[in-house]
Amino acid sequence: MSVSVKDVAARAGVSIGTVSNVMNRPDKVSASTVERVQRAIDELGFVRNDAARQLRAGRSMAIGLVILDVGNPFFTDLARGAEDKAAESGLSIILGNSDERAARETTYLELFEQQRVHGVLISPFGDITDRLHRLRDRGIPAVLVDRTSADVSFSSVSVDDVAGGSLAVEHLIDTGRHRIAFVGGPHAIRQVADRLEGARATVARHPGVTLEVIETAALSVIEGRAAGVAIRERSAAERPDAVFAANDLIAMGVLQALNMQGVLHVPHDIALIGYDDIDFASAAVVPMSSIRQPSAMIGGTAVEILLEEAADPTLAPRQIVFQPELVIRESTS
């Protein structure tokens, strides 16, 4: 027989109003009220009704997380950074795992919809505007993480990709190299078009210097395996003398492939950075130079304007634009 919240007060001798204060706003009950019905609780083996009480309050006390790639490193850290946040309110992250597929990204929101949830951060694959604007109609805020709003209705905490992309491919121009290679995709993950955009704009400054673009299924070492073959089958002169790659996990399997057999050697036959900085990149067999982001900060500072506007659903939608930052390390130096 289950336990109910009249048999905890009856066992403390307490009133049922008591008992909700102790289980939902415990500063408003002295300290040994508290240990008594406390004690009861455990004594009798009562387990709060959750669900019960988010129908109750409207939400419940957990935020969703949508984001690309759990196996990403970079993901991992925002997700601890919004984690990190959330529980300095009492909340926790529900995480969904998109894996760049449109319908997966659906399913999590429809889910997140039917639970309540405090609010949704989301970097999103396909185009979820108006889903993102129905949770908002239901009361439900929603904050896009590594990724800005496109009509600016939404808020979204972000990093510059095209002052990234710049910043990678102006380091190899300044090492010396000309040829250079963009590995990455799909191009219709914005982050990847617009670190794809900076690489252009910088190339287009510099005569003599051209971009290749070498576009991958998803952001993987094994896509970038893939096209670390292909670039290593190549001859001499058909060869670039440096890639950037959309991302640190593409640049790992890029520069596996090229050390594969030991014809080619990082930097010294082809330069190579990549973009996150995630942990692996500094422990890479050849250290590899990487444009670093902000990752947990993103989560951190998103869960704040989340909880703004989960307070004060009239606050205008922001834009917060972290800058990234070039690291070099030996697979360009």
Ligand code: RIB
Contents of the next structure:
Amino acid sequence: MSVSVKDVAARAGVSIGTVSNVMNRPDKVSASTVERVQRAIDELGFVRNDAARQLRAGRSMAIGLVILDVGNPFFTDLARGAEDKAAESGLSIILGNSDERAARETTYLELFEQQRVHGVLISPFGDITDRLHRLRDRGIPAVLVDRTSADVSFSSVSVDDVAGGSLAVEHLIDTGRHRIAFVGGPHAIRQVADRLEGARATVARHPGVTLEVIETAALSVIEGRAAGVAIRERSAAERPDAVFAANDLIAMGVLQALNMQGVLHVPHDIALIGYDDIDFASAAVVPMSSIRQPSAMIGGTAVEILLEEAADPTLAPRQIVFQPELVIRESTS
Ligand code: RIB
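Having displayed the form predicted alone, please output the structure of the form predicted together with the named molecule.
Following is the full complex, with the preceding chain placed first.
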């Protein structure tokens, strides 16, 4: 069982925040307290080398950010929000792309631990709870972005994706559609599952409205295009009259497929709504309706929380949940 900050604090008779200050900002602590805490660190063997290195070099000036898909503008907008907020405190962001792969996610978390980063922000793909606890034991706080934390011992900043799914389907029903297809996946991604949950709940409240679920292997334009081609090649009676895409990249792919060959027209034949409201959505050949996420604000808020927790590890975790916003454009009008 590794020695924690808490054990050192108890041994030295100080608060956890004081131990954190001794490791990160010894100039803010009296010499006698530094000496007492350092003695406790030495006696307990609290990750002595890392603590000593931090005493010498001071805390890392970098924050590690792991996102699911660097090709998705939602995450680069989120990263920009995090970067702008971090820069206000003289910190930088090291960006890692898990590419929706658990092994790659682990590689980045190990790298950030070795680098003793100031803290970690992550939009998780796999179950990383144990790893985040391990980081915390080494004095590295972690905040989940774009996901609530199943383990409420970690703070998170996200959007209510269940509400977002409901908002999208409610809008499609309001425009008179009643054969709706949800396109996106894998459902193992919590954000996708939550949006689908919201869609299902809304359809259940509307007798006569049906929901078909088309799971994709990834949240990409290519996967959206393949789903769109399959829909286009059905007979008119078999096609949905609306598509709710799990994110804007899927929606762009579906739009490309439906518009090919000039046979089908969005929204006349099939309405289409996406999720994230990335810049490409409004710039699409048929401007796309979408569910907007405050991506830059998610990133900036997560950095704020992380810096507060880095300064005081005793702070209680917080789950910040923003509300999604419906943006109506031509693709559903
Ligand atoms: O990558 C997963 C999806 O969830 C992104 O498109 C964004 O919507 C995030 O919330």
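By rigid core we mean the largest C-alpha set that fits within 1.5 Å across both forms. Quantities reported herein were computed from a predicted structural model and do not represent experimental measurements. Numbering follows the first chain given and starts at 1.
Once the core is aligned, does P317 move its Cα by at least 2 Å between these two forms?
For P317, whose C-alpha is compared between these two forms after core superposition, the shift is less than 2 Å.
State yes or no: after fitting on the rigid core, is the Cα displacement of H265 between these two forms at least 2 Å?
The answer is no; the displacement is under 2 Å.
So, does D27 move by 2 Å or more at the CA between these two forms, with the core held fixed?
After core superposition, the C-alpha of D27 moves 2 Å or more between these two forms.
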